[in-house]
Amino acid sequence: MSGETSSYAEMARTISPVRTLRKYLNIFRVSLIERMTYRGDFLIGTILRFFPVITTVLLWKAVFAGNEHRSIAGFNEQRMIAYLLLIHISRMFSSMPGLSGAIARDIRDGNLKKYLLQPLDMIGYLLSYRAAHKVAYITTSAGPYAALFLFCSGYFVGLWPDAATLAAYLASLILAFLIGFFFETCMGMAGFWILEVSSLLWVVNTVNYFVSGQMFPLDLLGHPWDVLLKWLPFQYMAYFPAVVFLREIEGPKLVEGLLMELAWAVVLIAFSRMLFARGLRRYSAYGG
């Protein structure tokens, strides 16, 4: 008999994690079927992104206009371009609006107890939910994008990745993705200790702006900068993919980089789920 319920204990321990993945691939089908009814907002938005991106090209082709040495830390004006248009694919992947604020705020007004109360674990059910916002985000722009990229195709010209690069290439976004989701998620998880974290957010968004490469690339600001904020996580979010497509890390350095970039998500996957257990020691659960 002993036996018996044995066999039962490590069966319900083997289709456990199956029922769990399956459970995690419904919402994540659901949550694609409802995020794809919004393909209009979708699309709007991308066309209207390409504004400030049309403005940053006019004014980095005006710097290198007036600079006679025609480089800049290694960058030439086509490799520049080339370089911030690829800045927006990176953020296409990493970037998680208003994911922070959301679970501060549910944290706040006692909304989190939803998620305790299902057998529902709350960091996967978003990430599952997360997911299937970049598809359908991802599906929708594609065309503007690839408009965009044909147009500016001449920037490119001598650029494109081999094979094995672009395997990279991808590689490096979907850990992206794993790495903006997780360090948002961390961030929110500052509701469980401050009441209002919407000035915190901003200040942590603005900084990640300048250190995560997208305003210029990190080699810009020279030594030490460059390589403090290259140990960083905040370069996988979109300075790292870009220079992967423009085969500035190759080789060992580029297996290096992926690796780093692998422990970062790993770093912060532990710490967001500490932070969560913590977290939850002394919620109450008020309002809601």
The other form holds:
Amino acid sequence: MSGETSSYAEMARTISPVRTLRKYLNIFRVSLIERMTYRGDFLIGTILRFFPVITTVLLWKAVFAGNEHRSIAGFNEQRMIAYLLLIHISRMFSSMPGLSGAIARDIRDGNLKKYLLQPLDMIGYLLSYRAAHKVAYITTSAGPYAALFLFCSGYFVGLWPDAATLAAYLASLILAFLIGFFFETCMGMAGFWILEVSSLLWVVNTVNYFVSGQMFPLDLLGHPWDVLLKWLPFQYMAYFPAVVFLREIEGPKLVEGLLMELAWAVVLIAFSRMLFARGLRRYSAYGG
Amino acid sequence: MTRYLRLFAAFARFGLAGEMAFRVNFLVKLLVEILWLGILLVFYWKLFEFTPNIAGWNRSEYFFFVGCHYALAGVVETFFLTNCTEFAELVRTGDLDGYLLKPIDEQFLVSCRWIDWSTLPNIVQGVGIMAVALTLIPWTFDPVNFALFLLLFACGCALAYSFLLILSSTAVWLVRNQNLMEMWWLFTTLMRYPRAIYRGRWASPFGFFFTFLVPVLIVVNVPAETMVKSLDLGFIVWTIVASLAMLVLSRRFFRRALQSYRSASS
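Same protein, different state: after the form predicted on its own, show the form predicted in complex with the partner chain.
And the full complex, kicking off with our chain again.
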């Protein structure tokens, strides 16, 4: 009996950071395998995903064909189309389909227990899970996207950034992933207070599509809308990384932008933690 | 036939009752649709600040096109989209068995069972945009032209429905088709813009392919062109022929899919 107790004590002592890391790495691995199971469906989806790219490029070409100055809000045709292609890269990192819905569903159905009963942090689990899906998504769509960018390489002539810009771009994308993830997590946490969040999500996603600059660069909106929207976190999920790549933002402005992005990420992380902690106090684990 | 109409009316009533049970949800869905329309209108309005015309369509004509697309998409969403996306779920869970046993045409049952009342106003909004655009175009009423437009609009709906049915039928083979709604949205981006934008070295063959081999570009283009631009007899005939052919083809495809269906679960 005493021997057993001491082995438990020993186990508790060996829960080191390495073990914690290994735990989350395993979640990552399993999620990656899961994701690769449905390749057929995935492939068709990837091919269809090019249709909007093609139509948007053609639409903007038609707009520029009729524009006498050949420049719209400081974007010429080449930069505009490059921007719209780069938006896809931003969204590859920042979009989190189904995340908020899944969190809200777990809260509503009482399934949240499964996280609470295990020595596992729910947000940490979901972050590993999403990171794996993102890696799977990015690696499987790397081929098609490489083909697309090669095909459209004409739009990138002379736009390829130097190493420093590229590093800033990568940083902005990773932060975009974090902002996307924690923004969606916060939305999901709303499920603690309202039973049905799906309708809220539709509204937010619809607005987000516009205010994050997925339709066109925010600069097109003109004063004061562009300034206002650049203060909000949404732009980091699409607009900001793209203009970093295009060197629309450089020097001190770039540093300032990245710091703002970091600040928003920290705010959203803290906010999601706070909502989670407050929510748990209200949570009553319905269901069996 | 009356039996089908009666059943359809019953489905419609049932759907409305279902929606009314979750009224707030219903209202939010309406709000989202209006919001989305607002965003689209702002977007196109912005575009026309930078150019007097897009691929030969001036602002008013273009907004007629947008309204036409919106109304047509509204028809598809209201009557067929939910049903067809749910077909994948029926296949996956094996619940399709119950449907196949009913003494009624399977295609009718699968594709008309549920009416999504929340997207019905989209049709009205689309018609509204078309009406406003027409008053700005200097347009005169011509009964023949108008009748042709209605006919071609119906053909467009038939074409879109056929594509949707084919796409959802693939669920039988690719069991997990859970993002069918998204796939449909991606596919229909092709009908969202004027045919004339498909110009250039690689875009022309692309446009040709989706006009004549997979005729999705004509769905909105031909009715809208007929109404506010010139009559192109060749395209009108092609749209009518293509819609009939696609209706037959999609029905065959659907039945072929049902033959391959192996019930799931026990």
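We call the rigid core whatever largest set of C-alpha positions still superposes within 1.5 Å between the two forms. The structure displayed is predicted, hence computed values, not measured ones. Numbering follows the first chain given and starts at 1.
With the core held fixed, R278 shows a CA shift below 2 Å between the two forms.
A displacement of less than 2 angstroms separates the C-alpha positions of V266 between the two forms, with the rigid core held in common.
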